[in-house]
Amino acid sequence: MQEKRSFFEWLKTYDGQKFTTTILFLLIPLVLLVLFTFVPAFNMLIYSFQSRDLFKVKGWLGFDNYIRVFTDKEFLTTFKNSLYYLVGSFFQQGFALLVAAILCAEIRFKGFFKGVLFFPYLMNGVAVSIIFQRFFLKGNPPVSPEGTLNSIITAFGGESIKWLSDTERPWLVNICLVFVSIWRYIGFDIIMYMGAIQSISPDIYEAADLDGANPWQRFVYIIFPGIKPIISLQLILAVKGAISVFEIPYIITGGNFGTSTFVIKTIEMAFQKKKLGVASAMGIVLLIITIIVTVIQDYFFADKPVKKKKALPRASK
C-alpha cells in the first residue's frame, strides 16, 4: 500500500515541480493583468455612476451619464462618424481578401507587391497623418502653397477643394480620413488573409481541379470556409477599430470640422472638460458595443453542422 505524502513532499516530485513551474510562469502575467486591466476597469465602472473630476467625487448620478451619452447631440455625432469608418472597414476587408487571393496565385513579382502593400502598416501613425495632411491641404496662395492633390487639380484647370476643412460638407472630410485609415491598415489585412489562404492543403485544390471547379467555386467552397476564423477575427478588429478611431482624425483635423470620434470625445470630456464620470461611461459603452459585436459575429461565423454535403458542380464540356 502506497504511503500518503504531504503536500510539500508532493512538490518535490516531477508533477509537483511541473505544477510549481506553471504557477510561477503564470503568476506575473496574472498579477499584471489584474493590476493594469481589471482593477482600472472596475474603477471606471464605479466612476461612470458618479459626477466627478480627476480627483474628487461631486455626487452619485446613477445612470444619468449613460443617458447623456445616448441622448446628447454631441455624442450622437461621434456615433454617426463611426459609420464612415465602419463602412470603410468592410470595403477594406473585401478588397484585402481579393488582393490576397490574387497574390496567392502564381504571378510575377508578388514578393515585391507584398512588401509595397505592407509597408504603410510599418509606418508611424503620426508620420502617415502628417503626409496626408499635406496631401489634402487647402492652401492660400501666395501666402501658403496648395497641397499635393489640389496642386494636381489646379494644374489641370480645376479649383482647389477644402478636403479637410469644409464645414458645409463634413462627409467629404470624413471620407478623406477613412481613405487614410484604409491606406495604412489594409496591408496588415492582406498579409493575414494570405497566411490563412496558404495554410489550406494543396491536396484540396488539386481535388477541386479534378472536379472541374472554376476560380469562383474554389473561393466559395474551399477558401472562404477554410479561412472563416481569420475573417471573423479581422471583422471583429475592423468593427472595434471603427468605433475606437483616434490617431488619424486627431492629428489631421484635431476632431474639428465634424470629424470628432468617440475616443476623441472621451478624451476631451476626461482631460479638457474634467468630466471623468461621463468619460468613464463612454468607455463602458465602448466596451459593451465591442462585446455585442463580437458575440454577433461569433454566432454568424460559427461552424454549423451540414445536413447534406453538396458536391462541386462539374464544368460542362
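On a predicted model such as this, the values are computed, not experimentally measured, just so you know. Numbering follows the first chain given and starts at 1. If you superpose the two forms and keep the largest set of C-alpha atoms that fall within 1.5 Å, you have the rigid core. First, how it differs from the form predicted together with the partner chain.
Put the two forms on the same core and the Cα of residue 115 is off by less than 2 Å between the two forms. In the core-superposed comparison between the two forms, residue 126 has its Cα shifted by less than 2 Å.
Relative to the superposed rigid core, residue 215 undergoes a CA displacement smaller than 2 Å between the two forms.
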Second form
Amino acid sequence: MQEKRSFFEWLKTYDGQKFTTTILFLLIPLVLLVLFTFVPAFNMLIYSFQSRDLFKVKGWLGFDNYIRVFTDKEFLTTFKNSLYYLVGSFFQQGFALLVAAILCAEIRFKGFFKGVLFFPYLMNGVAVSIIFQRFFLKGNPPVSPEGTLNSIITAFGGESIKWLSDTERPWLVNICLVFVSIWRYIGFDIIMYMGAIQSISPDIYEAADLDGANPWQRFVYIIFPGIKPIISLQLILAVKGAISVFEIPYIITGGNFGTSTFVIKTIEMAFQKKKLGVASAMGIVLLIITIIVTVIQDYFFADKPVKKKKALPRASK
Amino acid sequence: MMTKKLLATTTALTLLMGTIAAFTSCTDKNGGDDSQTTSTATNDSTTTGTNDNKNNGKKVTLEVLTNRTDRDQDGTLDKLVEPFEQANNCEIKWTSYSDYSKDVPTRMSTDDYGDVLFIPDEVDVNDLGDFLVPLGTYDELKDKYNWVSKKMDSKKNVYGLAYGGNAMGILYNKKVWADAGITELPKTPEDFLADLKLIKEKTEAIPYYTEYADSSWTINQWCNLLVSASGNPGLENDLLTEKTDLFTPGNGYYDVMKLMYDVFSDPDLHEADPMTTEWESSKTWFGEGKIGTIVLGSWAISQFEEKAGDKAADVGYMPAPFTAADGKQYAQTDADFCVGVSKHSKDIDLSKKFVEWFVSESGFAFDEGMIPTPKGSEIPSNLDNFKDCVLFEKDVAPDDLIGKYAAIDTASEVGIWLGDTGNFKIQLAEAAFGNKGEEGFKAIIDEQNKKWADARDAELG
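Same protein, different condition: the form predicted on its own was shown, now please give the form predicted together with the partner chain.
To see the whole picture, the full complex is given below, headed by that same chain.
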C-alpha cells in the first residue's frame, strides 16, 4: 500500500538519508570549488578587459590587453622560449617511452633503475634548480671554482663554457634549462608508460610470438595502440607544461638572459608592474591555449573502439 | 554504561566552561576598553603637567616592534634603552620580526600592534592617521630632524621619525684600491673606470662584482646614485615640470646608467660569469680582498664588516663618482625605517617621548654606522669619505605633483625601481655583457624615453 508521504517523512527513509548525505558531502567540495576556482576565474575574465592595478579600476579597454599579449615583443620572446620546452618535451616523451619499453623487458635490477629514474621527480623543484645552478656554474676566479660540468670538460682538456650567460650563443642557456626540465620530469613519464605497457594482457604478446612478430612489430601493433590514451594525455601535459614553465628558469636564471617564460612575465606584470589587467589577459590566454590543445588531442586520439561498439547494435537490427 | 555517563558529564562540563570563559572574556574586553578610554581621558586632562606622576605607582611596559632581529637577539637593544627605562620608570619590551613587512601589517589589522613600532612601508602614507598618532607637523619638526617628510600625510602631519639614515654611494675594499696604487677616490666616471682598470692590472681581485644573479634587487642599487649624480635635490620634480627626457646627458639618470653600461661592457672589469654570482658568499670574498668594488647602499656596510671579521677596517664607502657643474660632489641621504606611536598605545605621551629619545639620544644610528636623525649630528667614521661632499635630502614634491612621479613610473612601465626581466636596467646590463656598444645603449634608452614621455603627457596633460 502506497501512502502519501510528506517530503520530511521521505527524508527519514533510507533513500532520503542517502540523498541528504550525498548532498551534504558534495556541498563542501562544491562550495570550495566555486569559491576558490570559478569565482576568481570569472573575476579574472572581467579584469582582463580592464586597465587596473591591484586595487583600483582605471577604465575599460576591450580587447587591448589581449592584442598586447600577442604583439608586444617582450611576450613574443616568451612564446619563443616555450618552443624550446615543447621541442624538448618531444625528445623527453620519446626517450621515456624507450626507457619504459626496456624496463618492461626481462632485465636485472629493474626496481633499482626504476627508483633511480623516478627519484628526480620526487625532489623539490627548488632543490633541483640549485643543484643545476652548481652543475652549470662557470667559475669566477679568484672567488669561485668551476662548476661540475666545466670541471669535467677542463679535466679532459676542453675549454670551460659560460653555460648560463653566453651572450654569443643566446640559445645555449635555454637548452640547458630544457635539459634540467627533462631530467626532472622524465621519471614521471617513464612510470606512466610502464604502467600502461604492463596493463596490456600478456596473452596478446604470446599470440604475437606465435605469429612470429619481431620486437618492432610488437611495439607498433600491440604496445603503441595499447598506450595511445596515455600518449595523448602526455602530449597535452607537454604542451601545457611548455607554456607554463616557471620554477626552473625562475630560480636558475631569474628569467634573465632571454630565458623569461610566460608565467614569469605574468607574475611580473601583476605584482611588479602593477598591470593586473594585462596579467589577467595572459592568464586567460594560457587557459584558452590549454583548452585548444585538449580539443585537438580529443579529435586525433578519439577512442575509436567505443564508437564501433555504439555502431554494433544498429547493425544487428 | 559507566563510561558513557562519564563521557556525557565531561562533555557537558567542557561546554559549560567554554561558555563561561567566553562570557568572562567578553566582560574582560569591555572592562579593558573602559579602562583604556579612562586612561586616555586622564592623559588628555593631564598632558599639561603632572603626567609623570601617573607612572610612579605601576611600571609601564612599552612594547616596541622592530625589524632588527639581529640587534634584538644579541641584546644590544635591551642594553641601549636602560638609561631611558631608569629615567622614566618604565620597561621597554622589544618584539622583533624577521619578515617585518609581512607580519607587522597583518598584526596592524588588530588593535594590538605594540606601543611604538617601526612603520612598515606597506601602509600608504595617507592612511597612517588610522593607525598612528601624529608626532607633530612638518613645519614644527623640519628644523630639528632629517627626513621628516618620509612618513608625512598630505596634511603635513608627521607620523614617524627615522631612526637613522643612509648615504648613497659605492662600497669598495680600501686595501684592494690602495694595492692598485690609487690614492685619491674618483670624482668622475672616467676616473672610476680608469681606477677599475688599474685594479685589474695590478691586483688579483675582481675590480667590480656585479651581483647579477640577484639582479632583481642588486641592480636597483645603481638607482640609489641617480639623484646624487645630478647634484639636484629637486631632480624628480624638475623631470615633471620641465618635461625633459628621462635620460638626458647630465641629468643623473643618463650618467649613472652610462657608467653602469661601461663597467658591464668591459669583460675585464667584472667577473667572468655574471649569472653565477653569490650574494652571501660575496660578503666574505669582499673581506678577503678578492673583490674590489660593489655599488650598494650604506645599509650594506655593517653586513660586510661583520663578514670581513678582523679585516673590517678594509670595508670602505665612497660617494658616487660624479662632479656636478659647480665642481662639488653631492651625496643623497635617505631614511631607514621610521618609528611611530600606535593610536592604541597604553601611554601615548611616554611612547612619544621614547620615539624622540630613541632617534636622537640613544646613539643607535651612530653605532650602526648610519647618519643620525637630529640635524647637525656627527657623521659616523665609516662615512669619512663623505666629509667633503654636500649631503642632501631629496626634495618633497610640490602639492600638485604628489604621487605623480610614481604614477608615471607605473603607467609607462619604465619601472625605475623594479628589477623585472624586461626592465631597462636588465636590458642595459645584458646589452653590455653582449658588447652591443654605443648603439645598443642608445636604442634602449630611446625606447624608455619615449615610454616615459607618453605616460607623462597622458598623466599631466
